[in-house]
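Encoded as structure tokens, the following chain is the form predicted alone, with no partner shown.
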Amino acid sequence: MKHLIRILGFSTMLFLALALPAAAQDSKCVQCHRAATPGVVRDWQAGKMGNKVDCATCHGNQHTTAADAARAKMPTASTCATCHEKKAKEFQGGKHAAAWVAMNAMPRTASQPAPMIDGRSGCGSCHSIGKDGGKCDSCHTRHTFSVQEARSPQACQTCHMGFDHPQWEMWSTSKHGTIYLTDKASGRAPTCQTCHMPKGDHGVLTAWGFLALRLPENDPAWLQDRVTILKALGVLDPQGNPTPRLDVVKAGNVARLTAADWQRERDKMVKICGQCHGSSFASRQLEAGDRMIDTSDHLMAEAIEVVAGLYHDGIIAKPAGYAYAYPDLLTFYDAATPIEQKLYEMLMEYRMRAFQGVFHGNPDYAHWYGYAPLKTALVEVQAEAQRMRQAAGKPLPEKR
């Protein structure tokens, strides 16, 4: 009988052995990284793919020493898409793909310390998620590939937290994050995902885009500010005719430049919004985000044309190679004035925080991060212009 039994066990393990994917078996680049990388190996087989696919599979068969370890392939989008297609598909289509291109298009991207952007410690680490066609373990980390961890708010939080865009601080600390955060299993309070990734849709877009800025404009006073920023962010020139930076802002879809792409957005997030409250009070709550826009590009506007007419006068001498009489706000923290600098916090850190405190229902950041240091911020822009005008000697005419 022991016999047997032992027979019959021996002839299961066979069974198993054999049913499994090769993947799942002790591959020899699976027996070099057990002792090299132990921490690879365990996560690779605590995932899916552990029973499914072999390292060569997206790694390549190149690579089969520790002495040409540099030629294992990096995986991208384009890996990932022979198993998932439409998903990949799906993310080509968002912004997340642009995200590589949108931060190289900057100009002073170049100009940058190399740890911060190809050693990505700083903008190059969230912003890779779209270099080289892009790259799906920005979401699904190595080498698990957790599609549950994807699908977790914090999976958003390392990169959309912090100066412009603190989006998990907003989310986590509204009457959504806090439902979510205490009741995480009742599915009660949206997640990033819930309203960005609708069904698991990896194409994130939003209706207004990165720099909140559209074009057309039905408004005319809204209109007249918005060229103003846009004088100044470069992509008009001084007459309002478009500059090259206009196919920068197009490549990395930071903006929205027709009526149709904008409320196609909007409309998706009113069917979002609308699975918990009505649709009109989902319109009316997107509006007030909308209203806010309007406010803050005021405010910016007139700060914008405040350094203007120093760069006019001559107060402010032109960066090298900057043709544009308008400050040019994509210099960032790199402006050579400390009024310049001003006006780059207040588009950069306070214009983001107020509207994006409203779209994501938190009404602290919305006043006290957002608008609140916004208009304290002109008010600081347009006291260091008169001091500078009246140490090159050169006031401006009183109004009458």
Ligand code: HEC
Contents of the next structure:
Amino acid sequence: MKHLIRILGFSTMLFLALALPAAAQDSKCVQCHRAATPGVVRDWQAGKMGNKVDCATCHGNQHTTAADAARAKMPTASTCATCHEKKAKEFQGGKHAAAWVAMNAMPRTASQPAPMIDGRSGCGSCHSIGKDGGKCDSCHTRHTFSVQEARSPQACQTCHMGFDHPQWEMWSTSKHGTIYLTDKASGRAPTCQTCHMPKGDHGVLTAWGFLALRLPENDPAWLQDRVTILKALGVLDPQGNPTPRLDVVKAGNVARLTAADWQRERDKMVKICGQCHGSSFASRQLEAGDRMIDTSDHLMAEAIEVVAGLYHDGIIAKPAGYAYAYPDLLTFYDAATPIEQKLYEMLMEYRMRAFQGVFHGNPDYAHWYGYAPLKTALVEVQAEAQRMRQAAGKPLPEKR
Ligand code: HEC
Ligand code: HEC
Ligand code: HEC
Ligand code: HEC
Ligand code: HEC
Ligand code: HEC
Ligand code: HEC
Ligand code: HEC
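How about the form predicted together with this ligand, since we already have the form predicted alone?
Time for the whole complex; same chain goes first.
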């Protein structure tokens, strides 16, 4: 039986090898890889670069036998840049190019299990889009490197989904997404690329960014809430002075730091909506997103101050080496107390969904997965803090 499978397996491989159309002068690489990795050769031939850009152009010619495969080079964005300079340059100017650095700047990254970073899984898999200057096959996958594939919104789905950035879920169940899914050919509905890669621009960047932070802020009440959030992110110390983490924010282009930088990206977006909508309609929608950030920031800041009070009164012990009398939101799910775990969920799950849902036209994400659980969580944080205070013999006076 084992024998039979091996023979069948071998003849399938032979069949595949024969079935592939043989080009006039196949390189040594192609000849051997027709049997070694038939899928790779098939995909390569199906793409525009097939039979034009040989294996060795991207992988070098150091490896020539089955035994020395480790000597094959793995290409990076700079390999592609030798022929696609314009796209590579655009890419370097955008957020994707910073993805690997941003991930490694997070304080908890070093303690992640190895498969989550280097194993093509977890943080490292999604953030590899910015590794070694960029991984171009993140959207046009090897070895077809197809433009058509990269133009479909599914090309973004693997990474832009789930817990803290469910753009796929939000867009695909929004009006835009449902029109696209029912009437793709007409082009009536915008895809991710319509709004984020206009004219094929590879330098993706938004006004607010992932964490929805910006400086400066004209609204004094909103500024106060933002300062509280920045303290809990460790970017400002408890007195409001910048810490070394501000340099990380700057280096990773995490937030727009001048009003002009923010406005430029906003104006671009309004123009894109304007291809199909009136621009005042579009501006109103985007301003609704801004207001949702304001509302969420207020709930978030209130919860942070409750937990900061527990640090202040010694009810939660400060971690060793942590100078700031504030909960550290960047501890994520490694936070030591349930109340801080709740705070992390408020920031990374509910606050994100509340404003991202508005920006992506998804009423359910904005409300039931965003704003509503944010309010619920605040009540839970307040109740848990009071329980902790009572247990420590330091209750606050009840306010009713
Ligand atoms: C005599 C057969 C043969 C030739 C010639 C050959 N390869 Fe390979 N190559 C293999 C086999 C077999 C593997 C898989 C080895 C393994 O995974 O254990 C491989 C693996 C690879 C890998 C993957 C390496 C890795 O780290 O996963 C690349 C890339 C590659 N070959 C490119 C090339 C290029 C480029 C050429 C021509 C310069 C070439 N090959 C010539 C047989 C060959
Ligand atoms: C335009 C550049 C380019 C060309 C041409 C190219 N590759 Fe690749 N190849 C890549 C990229 C990019 C990767 C992924 C590198 C990474 O993940 O670090 C890759 C990965 C691989 C791998 C390892 C991953 C896997 O899925 O097994 C093999 C094997 C491979 N290539 C074989 C080939 C062969 C054989 C050819 C020629 C038929 C070829 N490549 C042509 C860019 C290229
Ligand atoms: C030696 C030059 C060279 C290198 C290196 C190179 N390309 Fe290409 N690329 C080409 C050529 C030539 C074409 C085909 C243009 C045509 O026929 O329309 C092409 C086409 C493409 C296309 C368009 C495919 C389509 O469906 O229309 C993409 C995307 C692409 N390359 C991506 C890459 C990526 C990613 C890398 C690096 C992993 C890379 N290229 C490396 C020369 C190169
Ligand atoms: C499923 C893919 C995926 C996984 C897994 C993932 N990320 Fe991300 N990460 C993203 C995407 C996509 C964004 C951008 C989202 C947005 O802007 O809404 C992002 C944003 C970030 C940012 C913000 C960067 C900035 O400049 O605003 C940091 C930092 C980050 N991730 C770190 C991590 C760490 C650390 C892990 C593991 C604990 C992780 N990510 C796991 C996809 C992922
Ligand atoms: C975030 C997804 C994504 C990544 C990452 C990406 N591309 Fe693209 N690429 C696209 C999309 C979408 C298009 C089609 C743009 C359009 O509609 O004109 C495209 C088109 C292209 C084309 C064809 C453009 C033309 O004008 O012929 C080339 C070449 C290309 N990309 C190269 C690269 C290179 C090189 C990298 C890495 C530096 C890269 N891409 C990374 C999404 C991506
Ligand atoms: C109709 C246009 C439109 C479409 C379609 C769209 N987005 Fe967005 N996206 C926006 C707007 C507007 C923002 C907020 C911009 C700002 O900061 O002012 C945004 C923000 C983002 C952000 C930053 C964090 C956030 O969510 O606020 C990411 C990442 C993102 N979009 C990815 C995607 C992906 C992936 C898709 C497809 C699944 C997609 N978008 C579809 C308009 C769009
Ligand atoms: C391999 C995973 C991956 C794929 C595929 C991917 N992205 Fe991203 N994207 C990320 C990560 C990670 C970040 C955060 C980058 C950082 O940390 O600097 C990001 C950031 C962004 C941002 C910037 C948000 C901000 O902070 O301003 C936009 C917009 C975006 N992606 C759109 C897209 C679109 C559109 C596609 C599909 C054409 C796409 N991405 C495909 C992983 C991915
Ligand atoms: C390619 C064309 C196109 C682009 C670009 C586009 N939209 Fe739409 N949008 C549509 C269509 C078509 C509908 C469905 C209209 C309806 O519901 O009758 C729609 C519906 C909407 C709706 C919900 C329906 C309603 O009227 O209540 C909102 C909100 C919206 N778009 C906002 C935006 C914003 C904001 C942008 C830019 C960030 C944008 N759209 C970009 C085509 C587009």
